[in-house]
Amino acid sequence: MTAPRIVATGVGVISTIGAGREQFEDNLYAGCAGIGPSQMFGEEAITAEVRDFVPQTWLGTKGIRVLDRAARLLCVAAEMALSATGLKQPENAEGDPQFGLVCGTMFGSVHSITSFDWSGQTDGVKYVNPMEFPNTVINSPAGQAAIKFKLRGVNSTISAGLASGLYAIHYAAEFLRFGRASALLAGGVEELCEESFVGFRKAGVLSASGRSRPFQAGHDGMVLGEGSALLVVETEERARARGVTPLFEIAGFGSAHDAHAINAFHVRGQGAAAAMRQALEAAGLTPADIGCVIAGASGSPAADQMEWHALKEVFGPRLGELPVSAPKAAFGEAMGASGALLALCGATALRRQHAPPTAGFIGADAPLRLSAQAQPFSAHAVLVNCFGCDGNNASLVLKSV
């Protein structure tokens, strides 16, 4: 029996550089980057956040205090991705149990996890705000998505570092191979506050010059980012029997681990070329069917040399013409929603046949075909990286339907 062809009905996607695919995807063709003094923690520090952000434009007042910026952020996506394909339930119905939502996040609500713990630790526990409980779990922003758009089937959270998102996407498509779902919200969501940037930055991985440089001569580490995109996911069977054209198939993925420290890459890169092997092996391509990558690099030199190392692995002579995308010039290291991210540049360089500019690249570090401007390519595959400094290493391949 031959597995069904999965496929990508909506999307829906808000980060720094646009909220909705229209905005996100003209943004990333302009050329333009997100990153700037930051909102939240002051202008010394340089992020790449969602800047003034309102979610009551998409979601209404109803329902909003309750929901943490992870939650706001995802539900804000999900809402765009329901609309666009039909598919948001109306207020009185009962939601369908054969639809949910697989959620990739690296800490989830790590704010508000941390602000409930400290807030029982120094006032005690008769003081705790018990509105804030639910969202002191890794998964609370799938649920509240699910509660709030009656998302009654499977619902999960994929935590993989900053490989997440794209776990998520291939968890999803699984899924619905097996035929436990008829269709899914697939993606990934990430929140930047206070936890996470002193995190990154005690682990000494933030660019001190508040450049993402991915490649580039002078790279000097990330720029933390954030944001939510979501793929509306389902058969390609029910997608055309709703009336509905597919936008792109999700075709291979591949995944594998080599963790060499907590927090430091393997620059070898031998999991990162085993999981772009695994993925064209199970789209049934080679390395020569595919038109253009769409890089997980972050300016990170460690992370950049190891997914130079495993590119020239698996492509040969023949990365030197390949176009290479690294859009986190753009939007930063958004963690968990990263893959997601990434994901929806593959699809649109896909339907462009123009790999995106890398935003704001004057030389690479590296011999690869990086440049400012779009890229034209003529081929009906691109294939999609994202790796993790914990070992975690996922590819997607994306095809034309």
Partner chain sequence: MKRVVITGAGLITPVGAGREEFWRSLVAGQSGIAPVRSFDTSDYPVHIGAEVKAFDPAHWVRNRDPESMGRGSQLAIAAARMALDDAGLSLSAFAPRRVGISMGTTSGEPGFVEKYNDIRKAEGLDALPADLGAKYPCNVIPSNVAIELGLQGPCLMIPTACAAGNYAIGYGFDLIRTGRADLMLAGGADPFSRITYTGFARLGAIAPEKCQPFDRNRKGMVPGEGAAVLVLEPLEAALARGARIYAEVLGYGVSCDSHHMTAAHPQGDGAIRAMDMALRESGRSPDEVDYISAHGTGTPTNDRVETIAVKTLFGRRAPQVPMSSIKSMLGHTMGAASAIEAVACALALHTGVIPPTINFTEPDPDADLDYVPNTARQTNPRLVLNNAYAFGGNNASLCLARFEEAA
Second form
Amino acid sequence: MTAPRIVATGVGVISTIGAGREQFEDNLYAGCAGIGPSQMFGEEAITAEVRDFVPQTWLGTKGIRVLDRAARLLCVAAEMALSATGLKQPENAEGDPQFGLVCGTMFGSVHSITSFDWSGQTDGVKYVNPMEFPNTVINSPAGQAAIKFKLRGVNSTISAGLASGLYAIHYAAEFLRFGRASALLAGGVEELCEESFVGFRKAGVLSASGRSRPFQAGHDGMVLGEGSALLVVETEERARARGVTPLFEIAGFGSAHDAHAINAFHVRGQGAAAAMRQALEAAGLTPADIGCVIAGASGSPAADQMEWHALKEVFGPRLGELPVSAPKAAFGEAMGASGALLALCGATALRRQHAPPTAGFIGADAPLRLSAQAQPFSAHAVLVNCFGCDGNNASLVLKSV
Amino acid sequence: MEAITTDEIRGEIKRLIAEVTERTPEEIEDTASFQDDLGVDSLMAMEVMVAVDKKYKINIPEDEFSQIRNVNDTVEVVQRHLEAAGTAVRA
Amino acid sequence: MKRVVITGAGLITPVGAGREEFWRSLVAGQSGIAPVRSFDTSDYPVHIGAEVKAFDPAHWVRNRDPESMGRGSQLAIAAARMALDDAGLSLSAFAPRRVGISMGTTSGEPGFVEKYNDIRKAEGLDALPADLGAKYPCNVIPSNVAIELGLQGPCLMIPTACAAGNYAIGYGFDLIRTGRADLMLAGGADPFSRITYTGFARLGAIAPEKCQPFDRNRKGMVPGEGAAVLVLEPLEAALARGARIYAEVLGYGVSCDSHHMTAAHPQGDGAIRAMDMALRESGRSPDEVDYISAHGTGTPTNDRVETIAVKTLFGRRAPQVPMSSIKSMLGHTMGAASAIEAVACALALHTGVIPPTINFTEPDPDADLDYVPNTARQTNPRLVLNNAYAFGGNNASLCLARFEEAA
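Alternative state: the form predicted together with its partner chain, after the form predicted on its own:
Then the entire complex follows, led off by the chain already shown.
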């Protein structure tokens, strides 16, 4: 018996460079960047936030009040993904007990939990609003989305730092392989908030120049972003049976931990290289089969250097010819949402047979084939990377169907 | 503390109920059942209770609050607690 | 597909540390619930909790400064070290990339949220230390364990609130079963937190004096803290090294009520589906189950709905299946709870004794099953279910069996 092929059949996305698959892809390939003055923290602060976010545009007016920003972003992505693939449940349907959600996140409910505690510490315990308590749990966006969209199957929240989104897609694919679900929404969400922003700023890892320049000369840190991206994943057999054309195959996943530090990249990148090799092996491919690399590089010098080392180790001399794209130049470091956003970039690259532009690219700090223009390739597979400063490394191989 | 009118209390209660049920205050009738007509669940009810306590600096016990069925009941309970705390309530 | 067995257990709980002390307390029906000591509860309507007493992080966190991490990570590291010792394993015998960790939690490291707000209130945000942010991400607990022990394989946190431990054990089981890892540490951890306590207090869900699941006069749950880590490995590896096998993991089931963030589905829809899925995946039927470790928080609703769910799935046999809640002794240790309860299930299978539901004095007409009241019982169970339910409508049931070679 061969393991069933797991494919994606729909996409929902909301990010600083656009809402919906078309807008996201068009802006990505036009080389647009969503980095600029913050609406949340004042114009001095540079972020890659979802500006002028009006969830009602997609979700209607009811039931939004109780959702925090992360839940709103996730529900918007879910609404788009479900509508795109014809799986949205009618108003009074019970919902498919085999249809669920797997959602990656890095900081989870940090804003809701901090606000809840702040209220207790300033207003007094007696005046804390109990309605805000459910939002303090890390899995609250996933729970809220399940209620809103009648997702009655598995509802897992997955946290693996910056690699969360890729881990979530892998976790969903495993559930489908085991026959534990009919279809799943899989991806990630992260809201930008004061707590994570202040935390990163204090740690000195944000770009002082306010520019996201992965792998580039003068890179001086990351720009924080946010958003949500979800894929509808199912077995190829089921997709075809219901008359849906698969967009791409989720072919192989790899993960390795550096076991080194919670806030420093492992310069030699052995964990990152191991993750890439495992993903290739799981997909039954070799480095020569890969058409382009969607890098996780965010403009943090240590992270960029580590990824470069790891790429060199896996691809050897061929690296000089291999198109590489660093989309975080466009949408910043979207933390728990990054993996799913990058996977979407990889899927688009496969379809267009062009690696996405690296927005604003002027010249590399490392000998990698990056470009401000889309770069053509001819291949049936791409590699997507997410490497975190806490040692969590994950890679995903996508194949065309 | 300055005297409060029952109309002010009524307006505040309707505003809060409207907020938690995502309606306009005009849609909230004085005798509409919170639970059956307006879909207020236990969590929403607690949210309203906390907001009322906070607004009027009173402390309505939970068992008393759980007896409340509609806007009229709420106004009456709030009025009673305000008066017990020495705040005048005018009609 | 490989068979997966549990060969080690490490715990830090309100009723004791380490497998032996934990199990002795449980079988003796000892409660770990006491007045809260870690913060002042005078503004709260309730004052009891289930805290871990006499925990010395420096004894367990040996390769880094224990103060460089939160209490959730410290508890998890202690549990992980104990689990490896209990299994008689040395990590040097494994390829580091083949050893992974999978943990569950409700709040992760909420202590740093408290610290953030305390500093914000006292001195303003400018006074925040530079390293605070990196200590918080939801997955920091398994990362800290991986760094302390040098685990270089998969490293994941599944923060699915109070059902998280079962989710994490399930993921570890999957990785061993499919041959992606040779050894998995899997469990859950949650530190005591004023935030959790405030939330449950505001919901009116905390019992004033004691936790008495399924009793007619039950008045609520009691927040607690703790950590448990299980050692999961392939059966053939365990047999080859002559390991002591506590139990075999057969399968698990998960579902979502998609009904309400905090309230269970009134007919137990998701709970039934999770148990059913766990049994189907394990190739077993409800008729074979001879012990259920209940979620059993002690809130009026949870215990009523869980009883309905068990009755629906088990039918007329339901009253014959003993179902106890060790939360009567441990309180609700949040994301650690179902991992601790999974250890209890494994030990019940291994020793033949099922732990009791203590504080049980008056049966409830709405909850009329066999809750193993007050006294542990020798029943030699062969197949058990471990139930866990959570905010967000999450349900997870884990199915464990007594190890028998020819299963």
